[in-house]
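As a starting point, one isolated chain is supplied in structure tokens, in the form predicted alone.
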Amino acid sequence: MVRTCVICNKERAIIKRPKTRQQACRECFYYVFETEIHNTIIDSKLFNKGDKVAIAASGGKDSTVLAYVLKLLNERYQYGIELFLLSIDEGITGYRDDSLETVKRNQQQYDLPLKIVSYSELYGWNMDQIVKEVGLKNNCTFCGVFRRQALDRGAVMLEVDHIVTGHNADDIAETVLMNIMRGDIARLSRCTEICTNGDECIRRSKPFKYTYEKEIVMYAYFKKLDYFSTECIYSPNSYRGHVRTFLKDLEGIRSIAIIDIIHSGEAFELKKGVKLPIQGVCKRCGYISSNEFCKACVLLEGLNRGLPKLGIGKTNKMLKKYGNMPEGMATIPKFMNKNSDSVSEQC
């Protein structure tokens, strides 16, 4: 039986939304996909005008549609924003070296600029020499940390006011979910903020933060866009690849599932009384660290010591255990503020 588009009432329905269980026609999909992203632009206030915007940029599904929307919006609607690419090198022979050519791509087919930024120019390691030292049971914790350090640095280079990163519905569920199972409340009580930093850090959000991951896919494929879909080969047996297999036993259930975790992390409010790590800086690179060093400071010196454990678990703990940072062994640059020529003391 041929189903007519709910949305135009005329065109012949093609695709079903996993989102909202309609079926539409291509255009109305194109539609109600890229206004949805601009509503939660619009209604979460997320660029002013004259921002210097930094995409995020792997090759993967999320930030490759995300850097097309994102361009089709600024024009559609006159954001009067300016886009870049940025991309991180973790150096993982076979699968990031394999992306990163999907994403010279985009900067053709865009006409963006981009900077690339490695961690072997940042920290002197890259992740085929990490895994070599940690295994792949602990992988995930080195290259997420880097990762997000990198990412700021690579944004401060290139002088910009706001990264955007392409985290969709289901990561944002993925990592309610996690933080419960953690017991981790400083990080369940932020995780699901669509905007995070200001004042002198760089801001980052994530306009995809309402949209299904299934519906990115569909959108990509409809449109043709050029993406890189290989799974990193050291992340099959990540924590959050497990949480994540949960959530799609859960949305196979019920569709709105990832939507009403997301929801319920938004009304997590703290039991009066209880008390957050207060967010510093790291005394070592000035980034920022709710401990006396920041994490990467801390996994770094594991590394260069030879005691790769050094930053797994407690920081305090393990600091404890192998003897504290010696004062001479900095590796990673001071972190500078992008509006001045000193180490940020808020960011």
The other form holds:
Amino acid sequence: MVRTCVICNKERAIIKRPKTRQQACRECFYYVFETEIHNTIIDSKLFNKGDKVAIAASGGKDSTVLAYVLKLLNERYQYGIELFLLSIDEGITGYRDDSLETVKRNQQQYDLPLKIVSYSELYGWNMDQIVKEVGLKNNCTFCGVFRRQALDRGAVMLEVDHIVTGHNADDIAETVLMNIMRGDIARLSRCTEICTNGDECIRRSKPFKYTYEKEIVMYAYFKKLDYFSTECIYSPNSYRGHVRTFLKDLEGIRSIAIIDIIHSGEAFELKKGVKLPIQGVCKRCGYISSNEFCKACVLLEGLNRGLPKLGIGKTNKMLKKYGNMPEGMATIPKFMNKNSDSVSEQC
Amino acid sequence: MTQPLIKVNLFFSGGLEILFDNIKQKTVEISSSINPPNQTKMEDLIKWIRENLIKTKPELFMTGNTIRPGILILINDVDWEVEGELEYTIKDGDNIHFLSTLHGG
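The form predicted together with the partner chain is what I need now, so please give it after the form predicted alone.
Shown next: the complete complex, the earlier chain at its head.
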């Protein structure tokens, strides 16, 4: 039995939308998918005319679709923003080198300027070398902390106002659940914000906050977008993996659950008087940090001193045990954000 | 009485091909009634794939009697959720695409 699209009542349905359970045809699906993202951008006032915006591009499905859709919406609705692709080369042989090839093809396909920043140039270490040193247990901590900074630093090099990432509704629902399970109230209150920026940080936002992973993959499939889909060779990623399995099981029973979890996360409110860490800047490199030194500097110090555990777990305890961080050792280039005064008011 | 065979074109992508020796496309001949007297349904095909094609880690393909959540299925370029999921009756010449959403971003 052929089912008809409930939007146009004419064409054959090709997808059941997880958020609404509507059955839609190809053209209507494209239209509602793109328009919902446009509405999110407008409702949250994500962009200002003239903004320079870097898309954090890994070559994977989310960032590939994000680049495609933002370019299209920028032209269709005349946001007047200038788009860039920003990629991080973590230095993972057989994984990132291949996915960067995808990003380079995207650069041609979408005609957007591309900047690649590598861990080697910023930190003097790539992930292959770090894994040799620390093994496969805490390597993702290094990679995550280093990537966050690398994106900000790449954004400064590109002189952009804003970084957009491909985090989708499923990712955000996972993060809400993980923060609840860890009792991390500071992150719980932040993780559902569509747009974040600290005082010194570059503005960051997630236009796919309400976009289901299923629809992103289907959109890429029907549009035949070129993306890279291999699991990182160093990532067992177990904690998130369990949460992910749980969330996917929930989605199978009741697909609205993903949006409901995001709404629950948004509705959490901190009791008055709860103390949150105060954000300052790292004494060594100037990057945003709630401690004396930022996590990247401590991790790097650990690597350079042959004490890779230095930045894992309780940093202060470890520093007491192994001796403090000596002054005047700025090993990561000083973080200078020229925009910091102007961006802090926009969000 | 032997049942006639039907040809089905299978596609694996989004990282799923790794379970199939990196083969992205394979045409197979299966019975039109794997589970007689019923005609072969999607449910039978998924089990058939697990038993005949998967090289390693079948739990990354199936959970219980269905596909592992997070793997999308398209039947002739239509979301299987539109086509009745496990109850869909497989036809000769069908293109069936298994697409993982579980890798990277």
